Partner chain sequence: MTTPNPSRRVALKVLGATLGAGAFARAVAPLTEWTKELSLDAFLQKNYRELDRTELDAVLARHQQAAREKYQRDDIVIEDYRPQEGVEFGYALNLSVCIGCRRCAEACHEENNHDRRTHQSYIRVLEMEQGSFDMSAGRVDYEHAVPAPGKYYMPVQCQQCDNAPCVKVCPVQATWKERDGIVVVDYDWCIGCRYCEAACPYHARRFNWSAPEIPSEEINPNQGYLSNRVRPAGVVEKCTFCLHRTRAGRLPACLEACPTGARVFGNLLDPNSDIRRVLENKRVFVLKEELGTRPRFFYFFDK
Amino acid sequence: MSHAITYPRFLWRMMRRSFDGSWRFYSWMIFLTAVALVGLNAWAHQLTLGMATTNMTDHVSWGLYIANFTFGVGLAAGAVMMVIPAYLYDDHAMHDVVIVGELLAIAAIIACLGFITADLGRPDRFWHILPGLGRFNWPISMLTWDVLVLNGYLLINLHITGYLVYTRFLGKKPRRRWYLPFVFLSIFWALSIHTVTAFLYNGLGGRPFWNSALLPPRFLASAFVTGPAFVILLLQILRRLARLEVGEGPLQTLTNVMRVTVVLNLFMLGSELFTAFYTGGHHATSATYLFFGLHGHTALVPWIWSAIALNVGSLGLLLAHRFTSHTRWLNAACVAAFAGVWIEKGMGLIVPGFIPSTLHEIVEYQPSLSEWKVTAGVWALGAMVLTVAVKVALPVLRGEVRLEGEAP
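Would you pass me the chain only, in the form predicted alone?
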């Protein structure tokens, strides 16, 4: 049979194969589906009863949803750490890892869009920012820039992964002109999605906690911690459960990236704290509340010190080569770094920007049970997308899929 198979037929065939899995696959998908349904039910109650089901107020209008959105954008941007060594430095061992990283970026962006939808309160009013129907306000509004870069990054990653997997499925060599320009564009675009997200915050003049020129590079440094950390863990899972041949080279490269970026992330955080506490004044009030509490209000103090402990512990494990040579210690370092950045960029960044308020009032915020359910549901949706996408790509990456009628 000819190798001329259409792309829709390829997608249909690979989707059929994705449902042919082991009991582990089905158990994992059933679990994620259950969590997603719990989140969907909580979101339905939120749509019915309004944002009163959350603990957000007029004083703290961004909470757990925007915190996870910020973290998710960084996770998606971290995929570029696989692209740079693979294509800029021509590391052939990283080429398959690039596809895994791009699939992670797709799932993370979908999760980010889910968090934005949950935070809107009235998603039916989304049309207000659609060009032609509403007022897009581009290029004045930073929000419209964020809409463009996030959706653009999603489309770029869909094209790269779809084309590379499709051509490998056909047994053909991919044409560089059809994917390489998009690969280099994805490097720039990955930097832009988190830079624009940072600009959303430090462009708000009434929130001194975010008014720092160091915020965009801090966002990028933390993104290049979480992306490699997650991919290291994912590759080991795929190597053990899915028989994907992954050498030690990619894992070592990503570990070396983390050794640098964890240090940079902590250094930038320390620089911010020095500026806030050494100079003092009104601009240090939010940082004081975050780290030490303010007038008896200490809701976020355990969060941020836990994040610092996790990041420092991860750094210690990564710098001690005798630990990272053992898989369990490397995994512990990745989990600690991932959790530490999730807290630091989430509750440790978004909420303190609103406390105290512009009227110097202290209204604390703790996520409601409904918010936790919706958040878990959105992450479960992202995990389902990643699981199915990886399962579709795995047979092609392993060279197991052949065209009908082709000799083995």
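Can you give me the structure for the form predicted in complex with its partner chain, which would complement the form predicted alone we have just seen?
One chain, no partners, no other molecules: that is all that follows.
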């Protein structure tokens, strides 16, 4: 049978399977749909009334959306930490579960694109940023690089996972040359998406808090904290709910990765803070605001210290081997690291870049309820994509769902 017939059939079957499942699956998806709709509604109001529904101002002109976008790119890039052991180091146990990392990358990128769309004042003019159609300011604007690398990463991962699942669906063995080059490409590409995202900020000379050469390495280190942390939790959930066979090997590998990256991340944060505070002067003003408050303005102080506590706490748990041999403690370490980085490189990185402003005014920012709704909605969308992707892909890879041999 030609692909013209089998591929639509494949898509149709995957589509049907994504609407079919246990009561657990239904409740989870209904919950996510509800959250996503609340977010969609808040966004619809934002489009109608203008972005005055957010608490952003001309002083703090990026907020919760861009903070979550930045974090999401890290999550997508961090998923590559499964690909590297599996393919560069030929870790066979990792081979069996690497697809989960790739599907996570897809879901995270889709969430990132959602955050960018939510942040645009005029999403109706989206075509202005399409290469060829609009006026794409490439290679000068870093944002155009981000458009290219993020969408490229999405396509690469869609191709790899799509190809593997489709060939298994046909009952064939995947041919290495159709996916392996893309797997290696995805490794470099993962580094590029987070490097370019860091360049967005650190290329701005007028924002001393961001204007540091250490920002891209910090972004990568923190990405390699959140990616593995999320995947460790996800693999355990899938082991329980989706009958994914995960041995201790992959969890151990990812824990080892985190042992290094959590330290690296904290070390680089420390270097950054030393440079700021020891030198003093205006280069330390934003950091002072973030950690200690400035002239009575302290909105971010509790946040950043929670982030530090979470990161240091997770480091302590990870380094004490007798803790990580207990799943409960390992999971606690993952949750702490994930939440810590979410604060530190989300709101803790974006907002102080604007405080004080370039004319040294201090205008604080707290997200509005509407911004929280949209943000929750976008993450719910990402979670839906991930749930459905995992749900349709895993049975096919196990050989349970095939073109022939199962009722259509």
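Heads up, when I say rigid core I mean the largest set of C-alphas that superpose within 1.5 Å between the two forms. This one's a predicted model, so the numbers in the text were calculated from it and none came from an experiment. Numbering follows the first chain given and starts at 1.
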Exercise for the section: Superpose on the rigid core, then tell me if the C-alpha of residue 168 is displaced by 2 angstroms or more between the two forms. Expected result: yes
